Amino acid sequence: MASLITEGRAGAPGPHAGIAGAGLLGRLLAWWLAGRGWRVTVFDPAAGPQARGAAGWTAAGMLSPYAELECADTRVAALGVRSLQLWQDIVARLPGEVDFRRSGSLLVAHAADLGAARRLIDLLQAKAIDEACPQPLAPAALRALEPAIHGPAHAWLLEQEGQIHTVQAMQALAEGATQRGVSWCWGRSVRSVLPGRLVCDDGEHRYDWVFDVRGVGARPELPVRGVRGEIFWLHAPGVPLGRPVRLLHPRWRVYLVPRPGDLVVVGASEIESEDRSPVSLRSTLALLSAAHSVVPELAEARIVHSEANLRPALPDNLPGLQSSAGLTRINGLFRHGWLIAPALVEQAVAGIEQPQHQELLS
């Protein structure tokens, strides 16, 4: 298949970009621009590339454009479909190992919750793009596909969805961008972003173009808020799970995502709070009990890691891409960061390099 990402000329002098923020968007932008011949400098308050402050580290990495229609619109779904194509190409170009799969995902529901699940399935079918509707699975078909799942009486397959290992990808994007000549300014907070200028404590830095991808750190210049999310990593040797699973529950959005090394990621609460403290007892009981109700063999799994972080959200919970001469802001990815980041980066860069094709989200 032909590459979806066009490389710039090796060694060609290009414009100089300043990027505020080294989370998922900042790393992906840096890698992308450097590959197109730009000189790139990235500023971030984190102590280094392994510091896990950005929301991108915490996510489970479900690439589910169709399932996310529950809480997004068809624009987000279209960005997700495009990003699935882009991720495949990006991962192939990154250094090291990044687990990326397109094995589909499952929606499951217990018998008592069929009414609520049916309403969601009807909503997804009404919004479906590319004719990608949830396909109902009979109990025997579910057992054949995922023998570890016991308890849910109803299941639907979204066969075009995927997943990515977020920790591996964050590390690989930083390393890949460094190999392409990106300069990193760790421990450096950007106080203000203006067209062609990043203002830090040590003064003003000028660039041909600047990008503001600071997430919650973009306040007060953007009306962004943090929404708390919590996840668990379970070590579950011998528990076979081949694809992400979402439990359609009346009160909780619970998912299970398999990772290499016999790991299963369970999340994710969605709490209107900017509290960054450790995972709560309420979330622990609710999320892990729900996960156990789907895969009973998880009873003997070991909790090896738990984490809480803040997803950046705009007032409408939809992504925002704003661009004017010398300045592009991307924010509000909410729970869709890994799902839509590549398509937003592609769109933003195309809008700068080919202004006549610029397409903005508001």
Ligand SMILES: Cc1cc2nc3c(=O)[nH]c(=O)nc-3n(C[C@H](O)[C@H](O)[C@H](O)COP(=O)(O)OP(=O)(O)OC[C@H]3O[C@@H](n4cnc5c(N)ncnc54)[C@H](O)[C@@H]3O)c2cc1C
The other form holds:
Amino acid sequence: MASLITEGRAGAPGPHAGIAGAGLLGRLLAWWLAGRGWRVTVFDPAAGPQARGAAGWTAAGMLSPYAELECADTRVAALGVRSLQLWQDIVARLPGEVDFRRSGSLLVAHAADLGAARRLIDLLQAKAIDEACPQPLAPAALRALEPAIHGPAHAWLLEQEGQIHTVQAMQALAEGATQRGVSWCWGRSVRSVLPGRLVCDDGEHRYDWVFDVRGVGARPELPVRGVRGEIFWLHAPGVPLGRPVRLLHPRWRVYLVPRPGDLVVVGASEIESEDRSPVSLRSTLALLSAAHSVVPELAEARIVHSEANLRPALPDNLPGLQSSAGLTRINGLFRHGWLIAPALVEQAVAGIEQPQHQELLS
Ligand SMILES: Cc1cc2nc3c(=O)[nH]c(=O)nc-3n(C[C@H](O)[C@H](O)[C@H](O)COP(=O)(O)OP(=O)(O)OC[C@H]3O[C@@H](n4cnc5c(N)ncnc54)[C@H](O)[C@@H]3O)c2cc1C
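Switching from the form predicted alone: structure of the form predicted together with this ligand?
Below is the whole assembly, all chains and molecules, this chain first.
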């Protein structure tokens, strides 16, 4: 397949970018810009590349442009479709192992919840892009596809969807960016982001272009808030699951995402709170009971990890990309960061490298 990402510039050293934030967007931008010949310096208050403050680490990594239409618009879905193509290309170029799959995803519902499920299926069909509608699966077809699923009576397949191992990808993006010459300033908070300038505690740093990708840390420049999400990692040897599964439930949004090493990630709560404390008893009961109702064999799984983090969201819960001379801000990736980040980065960089900005960058 032809590559989707163009790299390298001939001639003089490229422009210098300063990036505030080394989460999902910061790492991807750094890797992307360095591949296009930019010099890149990244600032983040985290202690180092493995410190897990960013929401990017916590995410389950569902790449669901169609299912996410429940709480997003068709622009997000289109960014997701483009990003699925880009991830394939990106993962192939990153160092180390990054589990990325496009085996589709399943929507399932218990018999009693068919009414609530139908409402969502109708909504997805009405908003469908690329004619990608959920395909109903007969019980025998579901059994053949996912023998571990027993509880739900109804199932639909979204063939085009995918998943990415977020922990592996966060590590590989940092490593790949480092290999491309990116400089990291760990333990350094950026107080303010102005055109061509990052203001830190030790003073001002000047760049040809700066990027504000601080997620929840971008206040007060942006009206961003954090939306708490909690997840669990279950170790479930002998429980085969080939693709992400979402339970369509009248009260909860619950999904199960398989990962290598017999792991299943179960998520996620969505709570209007910036509380980062450990997962609550209520969320534990709700998420794990729901997961068990879909895959009863999970009863003997071991809970090996749980985690809470904040999704950065703008007031309309939609992503925002603002660019003016010398400054680009990207934020509000909310529930869809992994789904849409590559396409947003592609758009942002293409906008900056257009002819009207060349003078500023030379
Ligand atoms: C439980 C949960 C499940 C999720 N599941 C999915 C999923 O399945 N699919 C999906 O697509 N998305 C998912 N997401 C959403 C996704 O993780 C986010 O949308 C994405 O991480 C946002 O990326 P970001 O780079 O904007 O923010 P982050 O990844 O949070 O990174 C922000 C970075 O900015 C840094 N920072 C903060 N303040 C400053 C400062 N003053 N100076 C410098 N740096 C600063 C932080 O330390 C951090 O490293 C999930 C999120 C959560 C919490």
